[in-house]
Every structure is written in C-alpha cells, then in structure tokens.
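What follows is one chain in structure tokens, specifically the form predicted on its own.
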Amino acid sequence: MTKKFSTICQHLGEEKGAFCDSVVPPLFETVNFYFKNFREAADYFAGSKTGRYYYTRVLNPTTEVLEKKLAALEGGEACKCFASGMGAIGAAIMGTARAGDHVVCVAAVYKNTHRILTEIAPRYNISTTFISGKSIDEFERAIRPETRIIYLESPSSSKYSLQDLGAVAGLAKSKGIITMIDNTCATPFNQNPLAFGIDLVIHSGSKYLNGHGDVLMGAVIGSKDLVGGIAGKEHYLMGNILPPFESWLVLRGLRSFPVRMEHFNRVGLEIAEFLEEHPAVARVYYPMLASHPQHHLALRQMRGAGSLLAVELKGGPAKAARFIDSLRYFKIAASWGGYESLVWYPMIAKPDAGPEYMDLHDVNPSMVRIFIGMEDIEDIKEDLDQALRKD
C-alpha cells in the first residue's frame, strides 16, 4: 500500500508492535549494542546476519526510523543522516568525486558549499567550473571529459534562481555524470528532484525538516549504491553521524512538517505579493510570483516555495539597516525554517564586496532576506509595513 506524504511522516518505520508498543519511538541513547553469544558476533562481521545493530556510529534504531522516513518522502531507496547540512554536502561531494575529477556547479550555491569546492576540493586535485545554471546550454559548454558531478541548488537561497532539473538530469545521464542537488529550500514537500532524474538529494534538516531551530542535521538521499558508498566512508568511518537525540528531535519535527509547509507556502506567497506592492520595495524574489523570471519553470517543478524570500529596498544599504533594526517580530539571525520570523542581510560579512562577488553570489547591498514564521500574518504585515516606512 502506497503511503501518502503526511502518513509517511507519522507512521513509516513505526509499525505496530515495534519498540515494545511505544506510541513515540524511543530514544536509543547508547553507544553499543551487545551480542548474545560469540557466534552471533561472528555471523554479523561475516555479513551473514543482518537486521541488527552493533555500534551507534554505524547505525542506531532512532536514526534508522528517521532515515526511512526521509528516503520515502523524497522517493529514494536510501538515506543517511549527518551531523549538519554542511556535513551532508561535504560527504556527498568528497564521497563521490575522485582525484582528477571535475565538478560543474551553479554559481549562486550556498557560500559554504562554494568554499568546499574552492578551498578543500582543490587539495585533492578536484576542479570546479561555476555557471549561472539558467540554461541547459551553459551546462553542456561547461562539461569536460573528466566531469564527474553536476551540483545544483534549485531554488537558491539568494535570488531563488532555478535550474531545469529534468533537462540537466537527462544531459548528465547521457554522459555518465552524477547529479546532486541541495533541496533544502524547496523541501520534499514542494519538490522531489529524484522524480526528475537527479541522482542525489541533499538537505540541511536544521531548517524546515526539523522546524524548531534546535537541531543541526543533514541528509543525503538517493539510490542504495550511491548512498551506500558515501555511508561506508564519509559517513561512519569519519564519524560524520547524526546522534540519536538529534534524530529523535527531527522525528518530532516531522510530525508537524506537512502542516507547517502548507502554512509556509500560503503565507510566503501572501507576504511576497504584499511586499511587491509596497512603495518602499524595489523588487521581490520569490519563485511563485508571476514576476519571477523563472516562474513557469517553478510551476513545472515545484508545488510551493515556502516562506523564505528576498527583497531589494529603495534607498540602498542604509535603508536596509534601518528596516532590519525597526522590525519588532523578526530576530536578526542567519538561519531559517523554524517557527520564528527571521531577517538577515546577506552582505553583512562582505560589506565592501565588489561587483564580481555580488554577481557570483546573486546578492547586492539593497537586498534583505526574510523568513516568515508561524506568527499571525496580519501582525507580520503590520510589522513589515511600519519598518519599511521608517526614514
């Protein structure tokens, strides 16, 4: 029987009778799982006895339930959870590429993914070509004989630019290239890249998946072969695992995940439309707005866009600073995806950046990133309006 999205969040991996009939899966906060006798231990290491646990760095029952749910939500065969989103990103890239390989990556990728590809990968003789990713011709021109990976982030978390997932996957498969995507912004509720032919999906579960702002977590989802290859080395061999307590907290977050995403999709679009009409706003970046340059692609690939958006304000960086400091319900913080509304200035760490940096990362001095949380939408509108009107 095929389970629907919300049913997966509530029930998958928690069949009746499991965990001593506990309604909530227990937290297995243990390092070791003991063997009943010598023969059982010998059979385990000989590979002839499966379906049991040995050491939490390898597999833990609490984390296993979470991995089963996340794999099913994305339509993948397997999932491994990591200690952070960056742990998952680094493991996916470095666990797939080899010395001498080449990566094609979208330029507006998350800044720390960019750092892995420019600061760590070159140490292992892995090179990268960055492109805007807005046309399939760009990908085709960037591919070399040694290209091993095409890395996507659609939508990006700056100007929410998109890539055509089906077209990129088709091109990559014709040339034997592995595709991977950071799907954090869209989530499996709004977009399923594997259904378009993408090979690996990466998430920072610290955002929407957990939804409470209290867990660092990452995930890699795909085929058993690809995920298994990463799991055997870059995951448990290097200790890059999600501990049981954090797994338990994310399982808690998944209970409300579908309801939260329905809310975020609704209020995200409503606030984007509200801001687009505001006299103090020069431009709003949100894929579900008709004004977004890739709106038709968004409608084809996505079911919604959550409540993360960016605005360019009239008045430049001084106006952006006044706006941020005038908000009452928004905390100034870099992350997003929880219950609380947040605001961030993307150029806060690079106030003197030049045009090349801004073009590469799809940012400018007038841009502010906004996340709409779970507050009443009319209170949020009033707060945004009063802050935008401050001179």
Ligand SMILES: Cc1ncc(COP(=O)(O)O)c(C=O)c1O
The other form holds:
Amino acid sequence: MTKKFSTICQHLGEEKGAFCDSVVPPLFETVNFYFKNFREAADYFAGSKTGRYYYTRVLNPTTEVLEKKLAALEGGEACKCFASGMGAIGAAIMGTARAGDHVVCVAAVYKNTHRILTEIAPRYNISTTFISGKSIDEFERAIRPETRIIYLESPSSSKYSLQDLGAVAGLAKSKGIITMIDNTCATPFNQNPLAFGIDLVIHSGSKYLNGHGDVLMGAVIGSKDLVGGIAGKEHYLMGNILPPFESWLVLRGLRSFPVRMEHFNRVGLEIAEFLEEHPAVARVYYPMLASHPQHHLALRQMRGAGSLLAVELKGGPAKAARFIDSLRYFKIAASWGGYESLVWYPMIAKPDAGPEYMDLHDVNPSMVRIFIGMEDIEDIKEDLDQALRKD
Ligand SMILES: Cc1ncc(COP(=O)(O)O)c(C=O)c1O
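Now show me the form predicted in complex with the named molecule; what you just gave was the form predicted on its own.
In what comes next, the whole complex appears, and the chain from above leads the way.
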C-alpha cells in the first residue's frame, strides 16, 4: 500500500505486530545481537549477511526504522544515516570518487563541504571545479572526461540560489556522471531531487528533520547500489554511524515534521514579504519571493521554502551588528530548523574577507541570516521591526 508523506512519518517501518506490540518503536541501545547457536552464526557469515541484526555498526532496528522512513520520504530505494550532516557529505563524496576523478561543485555550497573538496579530496588526487551553477552551459563547460560527480546544493546556504535539477541530471546521465545534492535546506517536504533524476540526496538532519535542535545527524538516500557502496565502506568500516538513541530522537522529531514544515513555509513567506517592505532592508533572499532571481525555477521544483532567509540591511556591517544585538527572541547561533528563532552573521569568522571570498561564498558584509522558529508570528514581526529601527 502506498503511503503519503505524513503517513510515512507516522507508520512506515513500524507495522502492526512489530516490536512486541509496543506503539512507539523501542530504543535498541545495544552493541550486539546474539546468535542462538553456532549454526546460526556460521550461516549468517556464509550467506549474504542480511535478514537479521548482528552488530549495531552494521544495522540497528531503531535506526533501520528511521532509514526506511527517510528513503520513502525522498522516494529512494535505500538510506543510510550518519553521525552528522558532514559525516554524510564526506562519505558520499569520498565513497563515490576515486583517485584521479574530478568533481564539479556549486561554489556557494555549505562552507565545510567546500573544505572537504579543497582540503581532503586533493590528498587523494580528486580535483574540483567550482561554478555558480546558475546555467546549464556552465556545467557543460566545467565537465571533463574524468568528471565523476556533480555536487549540488539547491537552495544553497547563503543567498538561496538554485540549480535546475532536471537539466543537470539529464546532462550528467548523458555523460555517466553521478549527481548528488545537499537537500537540507528544502527537505523532502519541499523538494524531491530523485524525482528529477538526481542520483543521491544528502541531508543534515540536525536541522528541520529532527527539528528540535538537540541531535546531530546526516543521511544519504538513493539507489540500493549507490547507497550500498557507501554503506559497506565509509559508513560501516569508518564507523560513521548514527547511534540508536539519536535515531530514536529523530524518529520522534519526524512525527511532527510535516506539520512543522507547513508552519515554516507559511511564516517564512510572510516574514520574507514583511521584511521586503521594511524601510531598513535593502534586499531579501528567499526563493518563494517573486523578487528572487530564480523564482520561476523555485516554483517548478519546490513546494515551499521553509523559514530560513537572508536579508541585506541598509547601513552595512555596523547596522547588522546593532540589529543582531537588539533582537529579543532570536539567539545568535549558526544552525537552524529547530523550534527556536535564530540569527547569524555569515561573515562573522571572516570580517576582513575580500571580494573574492564574498563572490565565492555568495555573501556580503550587510547580510544577516534569519531563521524563524515556532514562536507567534506577531511577536516575531514586532521583534524584527524594533531591532531594524535601532540606530
Ligand atoms: C546546508 C548544510 N549542509 C550540511 C550541513 C552540515 O550538517 P551537520 O552540522 O549536521 O554536520 C550544514 C550545517 O550547518 C548545512 O547548513
């Protein structure tokens, strides 16, 4: 029976009769699963090593429920969960590329993804060409005979710029290149890249998926073949797993995921429109605003844009600092996707960075990133307004 989005979150992987009739899947906080006799152990190792649990680094029943749900939410065959989003990104890239391969990557990716490609991958003779990703010609020009991966992040984490998923997937397939995308910002609620032909979807579940700001986790979703290759080495051998307790917490977070995303899509748009009209704001970056340069593409491949947005303030960095310090409900923190409103200054660690850095990472000194949480929207508007008016 096919299940729709919210039903997957509540039921998939926990069919009636499983887990001793407990309504909530239990937390299997164990390292080992024992064999009943010698024969059973010998058969397990002689066969395909499937069909039962053996060791939590291979498979744990609590994590397995979560993996089934995440695979279904993205429309994929298989999913593996990792200790963090970075764990998933590193495993997907390093598990797919081989020495001598080349990667084409969107320049405005999450900055630590950029570091994997520039600081770790070159050690294994894997090179990367960074492009803006805004036109398909740019991808065509960057591809070489040895290109193995096209890595996307759409929307990207800074100005929420997009890539045309269907067009990139089509081009990559015609050349035998594997496409992967960081879909953290959109979530499976708002965008399903596999449906556009992308091969692997990566998530940091530390954000919207868990949604409570208390778990670090990551996931890679795609075909059994591609995910299986990564699972056997970069996941199992390197021990880059999501422990059972974290899996149990994310399962709990997923119960309210569709309801939370509906809220975030609604308030995100309302606050983006409110800020766009505000006299202290020069520009708002949010894909569902008509003013976003790729708004039509957003409407084609996304169902909403959550409540993460960036604003450029009139008055530069000094104004940005005053605004941030004047907010009452927004804590100054780098993450997003939880219950609480947060604010971040993308250039906090690079206050003196020049135009090259700004261009590469799609940031500028007047930019502030805002995440709208689950507080009352009128309180949030009032707070933003009073902070924007501070001179
Ligand atoms: C878009 C994006 N991808 C990946 C990550 C990394 O995720 P994690 O912090 O779970 O390792 C982040 C973290 O901020 C992110 O913003």
